[in-house]
Amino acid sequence: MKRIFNILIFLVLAVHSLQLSAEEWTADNIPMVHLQDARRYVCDPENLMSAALRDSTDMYLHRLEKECGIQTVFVIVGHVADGDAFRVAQDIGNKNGVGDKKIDRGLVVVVAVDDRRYFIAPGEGLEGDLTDVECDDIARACIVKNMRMGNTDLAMFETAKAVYSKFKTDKTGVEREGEDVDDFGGLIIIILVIAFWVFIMLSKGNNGGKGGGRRGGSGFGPFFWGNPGHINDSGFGGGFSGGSFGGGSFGGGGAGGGW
């Protein structure tokens, strides 16, 4: 019994030691990838996302800036200073001047995985169009739901997609907490099953029978998750040159919490 107790103590101390040794991220040391590459908006210094989903998230955020004039910084890290995602989001926005100075339509999203905290911070000029309630709806449907399942990819991707949808259609496309989504969920399952069956059938056709082989890739193609490996760079714009921020400011609006 004493031996088991000692083992448990050792494990607790080991985990605590790992947490203490983990990088503590702040607005001062999170690399602003947009400044190195104008196509990049997701700061993921610990590579917590897959490359494919990070590219797809960047794609939506690139379109958000080009089509809607909203400049963004999405951050996903393990641990932020004091576990305060709100403070880090505000500091990133103000320190870097995310968004155009004249209209202040910037947006910063911070997700701290190990802290289990997040914050969505709109710039001062964006608060009227992206309200605290809408930020909360998006966060609960996209960040909280997916992070409870440990899915960092979808947490960031669906957040970007919801924000883009909001400014293109005036609807986020997410369900508010408490709404009945059972029928919709069932429909999604049916669609996925049918899509999988169609994929299998098409794969058999492309293999050309016993003598056929795969013709490059996995069969899903770049359209499945967006732009993995920058395959569609010709339509992405910006090249490899660095981008810039416009001098926007942040006043404390938005929504945050944990999961």
Contents of the next structure:
Amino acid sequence: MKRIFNILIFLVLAVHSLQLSAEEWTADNIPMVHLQDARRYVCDPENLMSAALRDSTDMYLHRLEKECGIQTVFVIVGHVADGDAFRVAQDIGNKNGVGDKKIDRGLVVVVAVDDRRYFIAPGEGLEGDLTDVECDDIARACIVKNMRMGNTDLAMFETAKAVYSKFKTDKTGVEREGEDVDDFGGLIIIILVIAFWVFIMLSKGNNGGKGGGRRGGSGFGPFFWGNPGHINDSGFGGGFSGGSFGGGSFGGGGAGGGW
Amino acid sequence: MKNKTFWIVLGIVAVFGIWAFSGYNGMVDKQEMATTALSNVQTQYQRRADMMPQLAKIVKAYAKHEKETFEAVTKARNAATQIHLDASNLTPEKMKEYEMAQNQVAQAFSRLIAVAEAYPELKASENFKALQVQEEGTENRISEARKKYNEAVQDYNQTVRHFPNSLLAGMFGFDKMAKFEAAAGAEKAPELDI
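Please give the corresponding structure for the form predicted together with the partner chain, as opposed to the form predicted on its own shown earlier.
Let's see the whole complex now, leading with the same chain.
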């Protein structure tokens, strides 16, 4: 009798964990990390990215907002509702109002790993500067190329870097086939972040933990655990404050597809 | 006593006046939102119509003898650009007529894309690829604009049909607006294999 009971418990837990892993994400249930922490933009509820690269991606996106006035939301999940990354991207943009209301310069990127679908959606005010063709070029060079190799981290990081580069230098840095790719800057950042990460892990042990740095007072924690912009603060490990969205709207522009 | 009655009547009139004032303005705002959304839909359809000559020109450069297709494209585009929706005189019949004309354009576009399948050089052309991406973006914009229009109309229709707003709506001529009907598969952006 006890054995049957154990088997039943095991089956219930197995089914429950399957349901959890196959959650279908929509604009309503994806947690907007930017609202909890103004320096975070990558929504990764299933922890599909490594913390180090997520921080590096956040860093580029923070600079994109501060230096170019473009507010972003990057979403990386397993499944989206109906496998429709376009719908989720538009809904996230419109429901949350990503981007400033007056200039509508928001950007939403959704990557559904298990659905093998993505969509890059610029806000209505950004469509002139980030055209559908440019979105497609960035997506093919950063998302499609890396996701085909199973490199989720780099797909998101390189997309953030290409978008930042586009608005900072007017070039995405995404070269067409046959041309050399100058990825030196990005490579240096990745190496530095990973080296720093390893250094802290070795010297302090894993005392930061997920979200540990947000409690404040834990040395370099915030830089690695979600507050990369604090590097400019006078003292690391200070508190954090939630961000807000500006009321931007999305009209269906951008590019999407699969890999 | 007479004075008291006067103040009660005045109070009722004031409350009614405030309600009518805010109700009327609310309906005006929602109607404006719906008509703006309609203009946005037409803008996106116009954008697609404007892209057609460009796409046809590129396809023509590689597939000169697809005369029938080019004629159908020109015909569909001309027919679609003749029909405009007037927000002040919007009937379900006119919406249907407009949608049918736009569906013809969509079909003409599909035929142009299908032609490219038979011409590998055309399919590989950078200009053609760029236009395909733009076309896909335009279809997405149309789909999104239609969705926003229908949502705005739903909001407006609910306001003018709910009691007691319906009394004001009847008095000031706020009529129910027509929505876009979802044709089978028409709202879904085409899947372009590029």
